[in-house]
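Presented below, as structure tokens, is a lone chain in the form predicted on its own.
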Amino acid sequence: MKNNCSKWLYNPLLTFILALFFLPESLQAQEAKRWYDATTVYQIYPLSFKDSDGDGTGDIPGIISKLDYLKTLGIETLWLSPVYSSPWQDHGYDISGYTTIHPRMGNMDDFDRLIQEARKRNMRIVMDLVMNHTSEQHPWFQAAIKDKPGGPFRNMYVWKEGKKRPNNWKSMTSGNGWHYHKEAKAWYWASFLPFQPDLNYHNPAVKDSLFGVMDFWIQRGVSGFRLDIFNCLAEDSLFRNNPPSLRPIPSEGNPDGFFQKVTYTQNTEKTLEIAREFRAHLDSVSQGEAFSVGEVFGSGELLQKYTAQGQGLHSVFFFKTMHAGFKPHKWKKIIRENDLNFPYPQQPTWVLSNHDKKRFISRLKNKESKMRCVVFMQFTLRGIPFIYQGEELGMRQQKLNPKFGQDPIVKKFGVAATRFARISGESLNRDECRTPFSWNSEKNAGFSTSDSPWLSPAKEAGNIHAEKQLNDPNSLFHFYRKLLSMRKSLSELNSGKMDSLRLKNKILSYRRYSDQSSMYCYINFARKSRRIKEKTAEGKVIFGNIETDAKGRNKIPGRSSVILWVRP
């Protein structure tokens, strides 16, 4: 006998009706204290999302044309990677104008229309704000080159005079982070790539200028910011050498690497102070309605310092999840660490992929059954889920020839190193996770009518695309849609508490609960059905299947997930 209610909840409308009429009042959607505590964020990489004018690059009008698709999926918040003016050496993360739109992205009228159209659909826009550095072509840096040492423009960036390299600091991407500028006759510091000079946050004018950028976009209707490499904002003002380390390569959980600790270049006390000031200013200018999430690397213990129990950034990314694969013990450890460092009512984040990292499904050898289990966790754990465009379709990591790589990281490391990284299971070539969104089986997967899009579509685009999955009720798209609908409708999932984390017999489980009811979530990591001892008669299966064998034992099918609703 099967207790199968997945068909009841397959349609999001039926999910809402079930929550409204059949489940107790405590399970009905409740207005969260803060909108961002209960939201799901969808990352759009504009260059690759949708091209509206046939020039081969995605743009803002293209995003507007696909808002209904995102609404159908159930998305409430959109995070846009940079659309600002830029020479595009790092595809927008090298900004030359913080309050203007890149012409190939559109114009400010297009952006304002995006805000308006999103609001019509009860959706919000979060901008990518790059506070750490600018492009070398930014007017501030061009003026700094010509300015005298200590002058107002020179002091906007991190400079050091002298013939010798100032100290041993290395960039996040390896190698010397100091670069000598012949015209300025001084060294400038770049945490990331040489054409992205770091701003000097020991100069109050820098913070005031970037806070002014924040004000500009909030006043245009933006609902918050994703903050690029926020952990690198303020280096040591005394320019002390970083201590040595035995770590050859940094990781998401530990930023030390290239045989030195990042004591004086990342996660400094000054940076943590700016996080608190940023939050105070953002709350002030938005009347407490805007949201921030920081790109920070380190342990959960370090990350929670950036949120400062609600006095710092609203949230930070916890990137260890990107490498958890399909290992239940690793997931249990990560869930515990996240929950410990971001206790209720703080909100941890759950992210699987982004524009810089390998697509998660390809870490699972493109096994959709495994992906569904991980996605189930992403949407039922306490916290804020982040979806990278195309994840809902199972878009895969590509294997591109590094000789033609457009990513500046490829140009820095070279073809041989890029190929070696792929053999190790990672990817230095970020083009491989940035291929155009697969909309249909037409030319360029429906992304662009251009004969030469900025990147070619994924090789699987003819089979893995939105049009096909929208018409298939059993598709990964509809699996995401169902979970998003449940998370939005059921307060236990979008704003409830969590406990009872266990791993037994390859079944990972935890409880989401309110004062009135509980939801027990189970994920079977095994290939075959596994037994659970809970008596389902005490509750109701509202997601997935629990099978009952001839002996009356309850089992969860292999690589599947279940939610059991139980009253206290």
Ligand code: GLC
The other form holds:
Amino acid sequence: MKNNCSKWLYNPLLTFILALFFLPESLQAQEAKRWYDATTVYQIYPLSFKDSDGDGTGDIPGIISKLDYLKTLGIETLWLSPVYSSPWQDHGYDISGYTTIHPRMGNMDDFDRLIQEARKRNMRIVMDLVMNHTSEQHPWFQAAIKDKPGGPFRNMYVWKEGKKRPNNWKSMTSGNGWHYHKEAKAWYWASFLPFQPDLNYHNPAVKDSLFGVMDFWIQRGVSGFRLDIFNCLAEDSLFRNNPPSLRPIPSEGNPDGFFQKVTYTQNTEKTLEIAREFRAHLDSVSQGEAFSVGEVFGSGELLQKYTAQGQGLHSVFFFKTMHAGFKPHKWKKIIRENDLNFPYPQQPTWVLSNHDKKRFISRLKNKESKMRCVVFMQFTLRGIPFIYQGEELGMRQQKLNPKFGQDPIVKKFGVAATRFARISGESLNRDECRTPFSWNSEKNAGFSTSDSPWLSPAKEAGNIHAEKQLNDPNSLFHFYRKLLSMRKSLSELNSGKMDSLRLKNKILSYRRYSDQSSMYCYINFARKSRRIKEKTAEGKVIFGNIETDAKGRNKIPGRSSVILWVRP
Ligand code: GLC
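Show the form predicted in complex with alpha-D-glucopyranose (GLC), please, because up to now only the form predicted on its own has appeared in this conversation.
The next block holds the full complex; its first chain is the one shown before.
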């Protein structure tokens, strides 16, 4: 294989034309795909995306003004973090009105316009649905306080009468999850923070109400839901104590922690049953068109129960990827596990960060070459990639003083958050990954004209911003764009099968294939060029570069990725 040959083949437009020319049967032969099988989801954190009215916070008209940017990137599914009415104690994850829009975000006309403008561009909107809890200011909870024990409103939430704390259950955020309400003269349960009382899923009226919310948004034109802490939906109706555990801190892969197992508070049989009912309802109200992804935590085996072989949620996040760093053996293990746990027609998810977690590039010490390798995997593996806003620019995690934190988690932990971050490398200050999107080098990185945006822009915003990267064909933005366009046009990548997962000589490789052809994907994790010996090296390079040395041996440059296209 010659270098110049690989160069002219390394061109997405040409690749697309080639693919259409050579692979017509392969494209036609695909089973009728569901739109969400081949999609990439882009997470918008509206508060920090684009402010249209200069009040210092992002809003829906701001999102509309940037749809063309997202279209240029190649995105067609947008997940919106909450835009509902809310006292905003947890930035919208504390809902006080499920079918109204927070005035800071705009109004329902703006929302309808967003749906229309998205449609014009063949884009879809996925809403964030917080089913587990409401805000304490939600009219249901306010009525529950005043209601008598066992009354219809009281019964919407998880209450227990009596003087003593009902049992040993701890909240996900540590500490006692039971809170005594003086006016109600009873304890209410909150899986997350005290101002987010849990709804009672043993009461069928709660499920019906939330399914009604889902109907409302589907009828308004949304294409699905991201389901917030779905794992916490239904607690044990007998209120049994959680068993002890030796684990001090829960993790994404194992939610036991704070020295107890979460047997009776998370992932209960009742919650899994609701996942199946949710799916049946969603399918019926959307004629099988809408999509769901659940935020759940646990082992791969547990997570797959939520999708119930296609009878439950369409997909669930698999967060282990966030902690794989740049370690090829970890990636290999995760790829195998994710692929096995979610066999077709189920879809694994590939997620690197979100509005709660450290920005992924900063886990790689802000090394863009490493980030490119990981992103390459994200887009060439079987499954649904998720991009958190700004990831496509390499936006970084910020170090912020917890004293001025706006996030309720950092407010809860105060200075302990800094100590935790030092020891664990993780952040308890979620403001640090939520700084405004960097659009350009103007005031507030083009995010807002306000003199006091809700968070200051990232400190590198003058250098890392969308305008600059749009103009640079070698930027990270264009790297994402190329991958997105290849994934969209090549059926092997968007719906083919996967096998031949290998790690050899620091090169991780796998094959994506259809009946017509194979795509061999290689990622060289080493700093230097490494040889590939397989005879698949006879393929055509359609992504990345292969170097040929003086002895005619094929090598993949250090920290880079390649796709070889082979027809049988
Ligand atoms: C989820 C959200 C997070 C929120 C929490 C409580 O983990 O991603 O932002 O604080 O649930 O709703």
